[in-house]
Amino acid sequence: MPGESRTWDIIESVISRPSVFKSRQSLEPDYLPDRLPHREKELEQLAMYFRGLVTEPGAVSLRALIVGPIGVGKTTLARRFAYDFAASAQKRGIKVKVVDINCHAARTLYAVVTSMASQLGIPLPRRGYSPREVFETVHDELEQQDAHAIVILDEFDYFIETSGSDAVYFLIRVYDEYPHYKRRIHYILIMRDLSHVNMVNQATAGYLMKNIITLRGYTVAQLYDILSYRAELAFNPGTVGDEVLKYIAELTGIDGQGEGNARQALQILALAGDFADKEGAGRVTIEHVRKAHALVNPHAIRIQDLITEGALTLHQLLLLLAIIRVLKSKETEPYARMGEVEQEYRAVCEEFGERPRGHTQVYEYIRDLKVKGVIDAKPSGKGMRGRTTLIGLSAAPLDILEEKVVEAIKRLKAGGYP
């Protein structure tokens, strides 16, 4: 019987285990939230660019170009706007359909126009149609339905690189060749930067460079707002504390330690939740965040290499061990105070039979470890009594890091490094 099977028991124990999540999907990259914190201004810009579709439908083929690095919400912004605009237009008696194409997959003109037809539910004949014939078929069907289409062309950089100037010209300026057509197809183009625009001819580039929306990386405060909103959707009440969200925001914010990548911030939060579930913790902790950050941040591997390959001096390692141990004693705080670290450093030196260095030298060690990227160090801010240096470690789970540092100290003391 399945119930007597060991495999069955394992599966049942995992399935029946309590979870911190109520909807993990809310943290996935393809999830489309109802709200876009800190992108209200850009939504308003898009509404202005596409307003003519409602006020003068069919007069002009409208378009916008969204530009920005990875993780700043380009695709989410385009999708949220397009679907909400279509609903708004519907209330005014104008039928607008949304087509969402990723040009990393559909890199040719034929692939793009056939994808448009497919998503709009337009059957194509079995015999091979040219891209122009497919476009005409799509347009004729929209004409028959008295409908419009907003076509999102995500990762448009790939389309330019693969298909070239003529294909871009066809998409963007196709109505120049059909002056009698009502303008029913409109575009939102998404690119990481404008470097690929140089690959098309000047006339086409001029068309592309109109109606540009540039997205910057998110700040720590902005990411905290985004994480708070998504955490409310994704987690059961009481399973994610404010300290966790603030720490992730600081690790990833453009004015913190990251590049302002919301996708990475949400990935860290999701993985931290996974670690909490795996351990049966019932609550996401700072240490779960460190474990998650180590997985998504390739810099973490380099830091561990610095420790194991003899790049740090003996007293830098002793100080690092002290930092780790202080941080391990703090479940809800991601940083240790300088005074706490110095006190623990003296205890570690006694443990390994070394004479501790003075405050000035210890502070130099802290600065050097920060420059090497091993630790995070910053002055204390508002809300903390007295001024001190706050020291954090996001490179790896503290238990694993502690083992590596202790091994490196013993190796150094035994003369194991050159």
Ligand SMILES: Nc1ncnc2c1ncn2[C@@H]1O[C@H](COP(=O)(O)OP(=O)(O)OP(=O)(O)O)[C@@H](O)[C@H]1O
Second form
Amino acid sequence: MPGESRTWDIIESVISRPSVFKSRQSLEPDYLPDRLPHREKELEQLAMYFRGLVTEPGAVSLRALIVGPIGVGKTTLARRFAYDFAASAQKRGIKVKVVDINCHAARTLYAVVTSMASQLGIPLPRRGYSPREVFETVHDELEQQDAHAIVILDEFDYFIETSGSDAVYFLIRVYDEYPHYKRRIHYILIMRDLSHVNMVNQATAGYLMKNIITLRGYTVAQLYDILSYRAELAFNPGTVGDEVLKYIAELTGIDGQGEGNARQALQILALAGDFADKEGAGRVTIEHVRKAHALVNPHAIRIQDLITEGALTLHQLLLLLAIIRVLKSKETEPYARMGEVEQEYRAVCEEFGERPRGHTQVYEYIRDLKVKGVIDAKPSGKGMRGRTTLIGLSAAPLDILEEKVVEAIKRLKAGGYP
Ligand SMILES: Nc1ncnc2c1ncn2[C@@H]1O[C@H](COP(=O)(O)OP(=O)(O)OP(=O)(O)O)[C@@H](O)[C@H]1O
Ligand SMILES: [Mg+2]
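Could you present the same protein in the form predicted together with the ligand, rather than the form predicted alone shown above?
Following is the full complex, with the preceding chain placed first.
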């Protein structure tokens, strides 16, 4: 039947459509990578804190606290460490199980201990157990199996906020009340910052602030390495150029334009790949990165508003149009040089019948566009002949922006704007 064959064709064409991705799934947030470039020192620190589990198993309950801002690899570090450590312990004949609890979902003591039990496969009566009884049941079962558990308590800030001092104290000091128990439960706590520690009483806070591992935002160079590694896993060979990875790293690195958030960097990479696929481009371009960046960056919408709201003067708009056009002419270069922009600006002025402003004035416009967050401007580094200013634009896809800017210019000219 013709109808049938049409649906068949649609489905077939989508399934067999070529993609830049080899494994897009490996860029998803819950994918656990084998390697963690630039977190080697922190892994080593964790290994030192937990070493006692293989040298003197059961002697003490071990613990570490990982602290760091959003997207810097806290969860991944804890998981990668816990699973690999468990494997190393296993080789030495010590059974270590990993329990992974997100306290955003499990905010009470009861929720945490029952989640421990269920992840360890320990059946509990449907109701009536107190957290302490659940804890004892978990401990007894581990004792029976002669096993240990490394319990990751992710987003522990939420637990502190909801459950307070006594619950925190119970979790980390409960063994004090069982002097004869072997210490079989160990913790990796994860928090965004230490502000929540002030919410618990001093004694408990003192216990919490032990073995702290602080993660900082990734630099441009570090994110470049991370992106290269993850791109190799996720993309078909030859579909993502170095310039694309470098540009994403610059947009997200803490010493670039971002906060050092690896999740955001990977998200931009994945979305850029989606745009490439949607267009059937076969290759990820700088413009795909701009589109992706605009999508994840909340400022992007504001910039289009700035342009339509009339926050820019006529000549700033003409200059912006020049920047957009120079950038559009470059396939693999995210930045335009000042000289090229000025030349294009004069052409744009001619097109719209305006007298171009002088160099100093143009420079002022550039500064102002940068302050307003419309463009990125930075001095060219070494390796370029002569120093110049490099101008980039990451807040929006150029096509959409160009249309808006041209509309705004025409509106201003029609309305006889100052
Ligand atoms: N060093 C690294 N090497 C490879 N991938 C990394 C690295 N650090 C982080 N990632 C990746 O970046 C993303 C964010 O990492 P993760 O979720 O661990 O951050 P987080 O600090 O827990 O963030 P949040 O504060 O939002 O919970 C994940 O996809 C992770 O795989
Ligand atoms: Mg996390």
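Worth saying up front: this structure is predicted, and the values here are computed from it rather than measured. Take the two forms, superpose them, and find the largest set of C-alpha atoms that agree within 1.5 Å; that set is the rigid core. Numbering follows the first chain given and starts at 1.
Asker: Take the rigid core as the frame of reference and indicate whether the C-alpha of residue 406 shifts by 2 Å or more between these two forms.
Answerer: After core superposition, the C-alpha of residue 406 moves less than 2 Å between these two forms.
Asker: What's the distance in angstrom the Cα of residue 11 travels between these two forms, core superposed?
Answerer: Once the two forms are fitted on their core, the shift reads 2.6 Å.
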